[in-house]
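Only one chain is included here, represented as structure tokens and corresponding to the form predicted alone.
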Amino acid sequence: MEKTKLIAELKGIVGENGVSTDERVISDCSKDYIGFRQFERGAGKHWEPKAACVVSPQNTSEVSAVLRFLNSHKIPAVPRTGGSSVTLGVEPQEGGVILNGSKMSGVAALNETDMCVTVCAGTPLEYLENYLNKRGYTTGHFPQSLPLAQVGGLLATRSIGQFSTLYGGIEDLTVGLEAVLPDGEIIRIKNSPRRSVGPDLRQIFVGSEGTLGFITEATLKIFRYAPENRWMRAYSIQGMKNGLAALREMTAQGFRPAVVRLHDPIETERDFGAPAPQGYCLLLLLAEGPKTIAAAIGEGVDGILKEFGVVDLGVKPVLHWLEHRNDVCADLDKYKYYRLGAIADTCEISAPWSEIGDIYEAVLERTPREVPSLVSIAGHSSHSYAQGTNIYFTFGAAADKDKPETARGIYMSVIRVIMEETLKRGGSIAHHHGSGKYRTRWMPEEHGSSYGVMYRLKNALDPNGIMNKGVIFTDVK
């Protein structure tokens, strides 16, 4: 469809305050945080493709109707909310239309008996949890990314926060949900506490990256806030294996600290300032809940510990960490590794405790021999479970400011080794971020014989293949 028709068209849906076409916008709405993508942002080069424009719906109704017609004419959208992606989630297709769900926005109703709270999708993380926060509850969900998250983009990547060890991931926290199909049908999954009358539907949308529609209302557990009654503790533990077989023991056992962390000793001198011996990991722990649930699990994990060889190093780590955990989202547009000439990022990835530890060694043994340009490579776990960990890589390398059109080879090249030696061992590509663009190679490696079912998925709910293309499927593009 000719520009200038696709723009009329959707201002008949929206309104004339409803769709942009200003350069700026569609660029702010595109942006992605990859760490190459902001190597080529400091060099003033700017190389995602470009939208048609972006369409700010404020309701339901308004989402239905713009992808009703944009189904018909067969013509690419790309779902976005709160824009923290890092993976090219959102960047659009180009001539293709931005569907941002931002200006959904607040909370719809708050049930204190049924403890769930219900939020439209562009509703900011961080409000919703100061809103709780005033009447005593929490939703227990902290990413990193919290400064910017909405909650439909946390649902559409399957997101993670820092305390999931006691409260679980996105996936947990969704009691229902309202979504919009690409064919601009509304449906919605009643809140529940549990259901056993088929499969859970709520888990196609959840997780889908906006390849299956919209989600634009969501209902989320919330839980009582007593920070007052955490209990926190720092330790040196000497070696990562023996670190991770200490998380293993602790979880085996059935304890479950909101936070429980484990960083490498590259990490522990760089981002911590060395509070550990040379060459030692450092481990934060953090329990919350009823005081004496708090105090038992301190006590409990701090007996197994012992076992482990480590050395108590009191609550000051714990607290720096909790109080410049979210500082990189300050840091997004400054492009300070740019000025550094180095792209720098991050890479997560699961695996069963048996094979985590083997995967670790051997990315950190690999990259510096395969990437020439490598600075620093480190890692460390933040999300355990009875069966296994996350791995959160951290790395840096070298780029040269005058050819940042090299710079998403050096990074892919880095982000190849983590994918091969992770799907070698059994691990799964990623951990929460989701595929994004950049993952998507790795999907078919990934699901194995189950792959399949995806597509069936996708065909069903998206014939047209409009939604969000290039991300999870290798042929939809």
Given for the second form:
Amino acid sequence: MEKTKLIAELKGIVGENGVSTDERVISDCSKDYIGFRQFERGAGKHWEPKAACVVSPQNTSEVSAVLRFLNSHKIPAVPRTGGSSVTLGVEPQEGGVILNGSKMSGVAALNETDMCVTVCAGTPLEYLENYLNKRGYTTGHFPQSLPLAQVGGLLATRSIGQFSTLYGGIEDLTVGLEAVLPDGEIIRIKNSPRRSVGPDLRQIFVGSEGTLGFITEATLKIFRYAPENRWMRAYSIQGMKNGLAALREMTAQGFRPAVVRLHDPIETERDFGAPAPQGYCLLLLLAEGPKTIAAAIGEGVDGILKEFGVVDLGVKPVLHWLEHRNDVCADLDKYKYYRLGAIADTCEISAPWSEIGDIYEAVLERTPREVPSLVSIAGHSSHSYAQGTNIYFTFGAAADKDKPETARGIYMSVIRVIMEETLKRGGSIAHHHGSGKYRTRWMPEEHGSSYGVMYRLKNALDPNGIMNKGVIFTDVK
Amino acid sequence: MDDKGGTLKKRFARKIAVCFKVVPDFVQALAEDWENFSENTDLAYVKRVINCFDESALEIALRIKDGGGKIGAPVFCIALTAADALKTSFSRTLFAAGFDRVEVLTDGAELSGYTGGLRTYGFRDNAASAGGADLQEGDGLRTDTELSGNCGVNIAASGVGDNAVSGGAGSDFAANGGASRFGFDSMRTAEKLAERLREIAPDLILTGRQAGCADSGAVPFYIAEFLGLPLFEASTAAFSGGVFLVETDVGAKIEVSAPCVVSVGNGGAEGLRISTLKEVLATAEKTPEILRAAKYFAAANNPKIKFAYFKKEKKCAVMTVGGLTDLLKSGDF
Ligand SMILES: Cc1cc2nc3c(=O)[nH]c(=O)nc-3n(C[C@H](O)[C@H](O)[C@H](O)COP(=O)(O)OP(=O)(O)OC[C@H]3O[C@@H](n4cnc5c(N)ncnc54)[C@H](O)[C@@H]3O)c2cc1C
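Moving from the form predicted alone to the form predicted together with its partner chain:
First the chain shown before, then all remaining chains and molecules of the complex.
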């Protein structure tokens, strides 16, 4: 369809102010925080595909009408809310439409009896958390991107927060949701504490990254907010594998502190000033909930950790982390790393306890050999389960500021090692950021024989393949 | 740049010494630590960085060295810090970036942790190092520094007594047998650096204009004074066309002759260049020179300082179509 006609039709649905063709708005809404794009933007290059416009519906019926129109004309659409994607997940198709849910924001209902809150897709998580805190509640969901992310994106990416060992990921926190299918049909999956009525349809949309529909509203669990009850402690523990073994023992025994973070010796020195002896990891723990439970968890884990030869570092490293854990969000658009001539980013994977330590070691051993311009590589575990944990690799590589076109290649050479070492040992290539477009090529190996089911879902819900092309699906059959 | 032979090479600085200081990233310190700051405050949890002004000075030295290399006039770069110790990661960073020599002026206090063995945590940070600049002594000096978007730091110094007394009587920071001797004593710090600089006899001495903590910007002046050298404050410095130029903050270029002291701000260079992991790994054999001679360390006297912290509250609000005004009125944000 011709661009002017497309714009006119969309304005007919959402009104004059609901469609923007302003290049700056389009560029802003296409902005993804993946490391090499940040480097390119630092060099003044905006190499993401250019959408025809940004459409910002105000309510579910407008979303429905817009999608019905786009679907009938097979026009590609990319949903977006907070724009904190780090996977190329929000980059549009050339000439396509960005469907921006940020104008649909606010709390629709707080249900204190049933302990849940219903919020529109564009509600900023930080706003929601503050809103709940004032009323004595919390979402229990604290991704590092708390100041940026919004509810729709948080569900769509299957996000996780820093207090996940107690509260779980967004998949555990979602009570019900409303979504619009690519053909414009509005569906609601009702709120229920649990039910046994067939597969859980919520999970089709949670983690679908905008490929199966547009999430317009979600009902999330809430919890009593009592930070004064917290038990906190930092320890140093020798060696990453030993640290991982300690985490395994803690979770295997059934202890669930909300925060369980094990930073390897490199991060411990680089980010925390090495409060631990050289070669030691830094372990940060925080338990919350009713005071008696938090204290009992503290006592229990302290006992376990002593068996692993930890050194007690007191509470300050945890307090320091709590205070500064989201600072990075304020610096994202300052091109700090570009100015230093570096590409920096993170990459998170997960694996069973039996494999995670070897994946960590293999990545640290291989990357310096295979990526000549690597400046640093390190990692931490920040989300633990009885069956395994994640490793969040943090890396930096030098790149030529005058050759921003080389950044993507350097970046992907680090990612490739992480993906290969993870898959080789049966791990999962994305713990919480999602596939986006940059990890899609490893999806067949990640899913194995179940990948075909994903395609059937995609073909059933989005037969025209208009929704977020290039994400999760290598191609649409 | 035609003069490849005599004059140019002769006029080029052959030896550059840069004074630097590793400081805690004070922005990261907890509010309670700012408020109750004392000799015993444990800042072990705060990451350490090379003071950003000194980073500029270090980078400028390396750029001059690069320039010298291009015209066949080798430049020897020395990085010098007065500190109890220097963490291996910092010395390796400096070697990997291109420094020929790294010197740590110490009185021989515990070094093991920094040079390979275990170290105790909970060390006293204010004792850690010196070399940029420290708080000037004197009653009621106040420095207000905007450190970041949402917090501010307010540093005040008060009565220090006799700054020439050894052992630091009357000073909070020298109370434990002088363990924290040169944390905040700019004159002593400069005196010790100057003693060593006299021995090195560099053509050019570069320093950062001030250090992150309790800045006074006095150390470069004291160094120049002790050595009897001219001092220039500059945003950057370079050798160009056979002459040594310093550029001031307002953009004026001044031709100066060596030897001299140049104190630089943090605007001229973007900070110390980064090195690849391979380059850092290649420095495994290089170690800093630890100069333990007691002569560098007559006890200093630290002023009493008082830290205060104030945090700016951040607001997060949903911008509805109804408008910001309603939201502000409701106060629900
Ligand atoms: C500094 C930083 C720290 C981060 N820390 C974490 C962390 O701790 N934990 C974590 O899980 N993630 C983290 N992330 C990643 C990111 O914040 C999450 O993926 C977040 O869930 C994205 O939410 P958003 O609203 O910004 O979504 P967007 O960036 O707008 O979109 C993300 C994806 O969701 C799709 N989408 C968005 N809205 C909808 C909708 N309404 N319906 C359907 N699909 C939609 C988009 O198409 C895209 O594929 C971090 C990112 C940054 C930049």
